[in-house]
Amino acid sequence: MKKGTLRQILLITDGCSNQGEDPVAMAALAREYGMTVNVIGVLEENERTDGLKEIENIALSGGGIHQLVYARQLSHTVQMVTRKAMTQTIQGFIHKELQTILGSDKEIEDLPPEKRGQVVEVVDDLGETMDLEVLILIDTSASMQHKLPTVEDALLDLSISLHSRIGQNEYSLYAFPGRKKQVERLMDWTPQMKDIHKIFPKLSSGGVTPTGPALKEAIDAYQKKRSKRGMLEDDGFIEESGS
């Protein structure tokens, strides 16, 4: 089995999109291109979000996971969602492979206990050894202003928590809205986010929430990265299952 690469888009927001393309449609397109879209809705204490349904639908269309969380719990949630999405993607891929072997009417649960245990071991092993690319989209609309320091700490913690993996990790960081356009790249692909503290103090908050354009930009960024890599090597690649 070729190791391949797990590709995630991690959307961190607290509100409804109100400008540009439909984010649910963009999430579905990302899934077609082999990317999982995970969404974390960030709340303050006693705060309610009207964007819950949109958050759910974006993650559903993107084959990923959604989670609402209070800002103080964000660090743990970012790590949990990233890890859970990795496991879900690998499980979906193995499930497809097993159906090819066993037949479309068979499930992993139909395997004998010892065989199911072997599948779990394979999933755990791949979760530690496969390469991981996480493109992070940060909502910097006006209502997120006071939450950005918490987002910053959570992303640094994510980088530290995944550092012990055998597989290579790469991160890229985008903000929406940007200073001069709808979406702004803050950090190109990098194996660690140690310089993140230099970036966040310079962020400015805007009034609009162009979530759809941000997802579209993420798809374009991944496509450019794959094209560049394809010039150098045959790129192993897992199609996201969304199961």
Contents of the next structure:
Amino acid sequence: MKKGTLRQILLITDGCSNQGEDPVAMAALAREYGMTVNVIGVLEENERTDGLKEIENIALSGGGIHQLVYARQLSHTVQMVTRKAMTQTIQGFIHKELQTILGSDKEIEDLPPEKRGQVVEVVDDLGETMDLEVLILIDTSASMQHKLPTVEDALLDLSISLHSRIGQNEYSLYAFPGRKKQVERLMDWTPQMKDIHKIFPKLSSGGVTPTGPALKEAIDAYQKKRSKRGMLEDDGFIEESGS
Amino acid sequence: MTDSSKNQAANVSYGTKIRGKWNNECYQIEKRLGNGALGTVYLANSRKGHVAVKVGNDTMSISSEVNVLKQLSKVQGSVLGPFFYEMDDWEVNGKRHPFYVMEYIHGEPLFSFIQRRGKEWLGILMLQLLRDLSVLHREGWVFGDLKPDNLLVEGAPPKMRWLDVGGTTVIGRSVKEFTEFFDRGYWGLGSRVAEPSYDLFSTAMIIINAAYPKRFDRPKENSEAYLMNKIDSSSILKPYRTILRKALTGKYQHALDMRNELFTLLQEDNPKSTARVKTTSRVTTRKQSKKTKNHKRTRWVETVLLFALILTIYTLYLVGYGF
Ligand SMILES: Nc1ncnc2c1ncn2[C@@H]1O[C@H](COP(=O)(O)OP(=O)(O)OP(=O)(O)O)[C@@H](O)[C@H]1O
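So the form predicted on its own is up there; where is the form predicted together with its partner chain?
Starting with the chain above, the whole complex follows.
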């Protein structure tokens, strides 16, 4: 089997959007393009969670996972959410494959317990070996400012986890609001996250939170990457091949 | 996680009979043992006697744990993890809950055992752990989420048992599940690739955790120096210094290498540690001082007996006994 690429958008924010397109709609659009949108809400201890509903809805319509977390647990959460999201996406594909084999109304639960293990193995296998593209969107609005060092740690931690996989990884990093634009690219696609230290201190935060435009930008970035790659490579998820 | 709220399996009440849809086995719930992210573990009564039953919501994750338990139950000559019985589905109120049945481990948490029975058990139980790890590694697996919470001490003679094998990962892949304090990635001291040295790092952190029950966070930089400093400022940890350093910096390729050095250390340390016991407990002090007079002679007799025993075994071996 030839394996495709998993495309994940990881949104790290602490509250409500207040500028531009509806982020929930943008997340739904991203999903149409075959991306998954995952959201991590970073809270202060004792902080109220105004943005909770929006965070949940973005993830829901983006086909991804959401998680609220206190800043000090961020590292563990970011890598866990990413891992879970990958598994979930793969499971979705496997689910479709299963239906073509077993019939349209069948689920993994309809397999006898002894057979399920094999399906899990395939999912594990793909999660480990598939290539992964993660586009990270960081909310740099004023209230996030003092949480940014923690976000930086969490992203480095994420790269430790992902680089321990067998598959290839590519990252790209955007901040919103940017210094001049709503959304600013901090890092173009790269297989290494290590230069992140140089980027982070340059972040400056503003008052608005254009979450929708940020998601839109993420979709464009993925589209550009895809067209750059051209038609040579098939982007299908799984392809039968000789072996 | 998002699914923690939908963990309806968390409330199966006392006396409930869980019957499997596929195998038709019945389990009567006696009490709740604990709650995990993926499900809830109950003590239950069955035809097999007492068993532990984990009831979950998500078929995939339950099946994933079952995969590991099955593999571990297959390993000959060593008991790794709870013995696996079966997996099934329980249908109740139109909802389907996947569950699996495993051996009930009637044990005591590692640190509470050590606290009750004495510090000298720490080293001994670590020897056991390292031996079991060497078997697990030989079978091509790494434990991953190794921490005191996943270790119980069971029975007489006390034996270290493993719980929650959900993090167990095939060597060469990325570790599935971990806990920051015991994860070398968190400390910036290595990758999360599943290899024997990953577990040995966690083992070292378990020993450190024994001296610092509250644990501690990582420093901004230079974790190695920071951890060594923690080790040097604890009287419990100091004797283990060299071994801990090697494990923390990934110098051991095999669990048995670490085990052998720990074993040697415990042997050297033994006379000293009995002296330490004397000062800690009055009751033993009396017994001990009475013994000291005869100490040398007993030792000598022991040596002779041991030698005789080894000779006998060796002779039997040469003769080909048991072939
Ligand atoms: N076989 C067993 N025998 C006795 N007690 C058990 C057994 N398995 C689990 N337990 C108890 O149930 C608790 C929950 O176990 P479980 O492994 O499901 O949760 P967990 O360690 O929180 O992990 P996870 O997040 O992977 O579900 C354990 O902490 C332990 O006290």
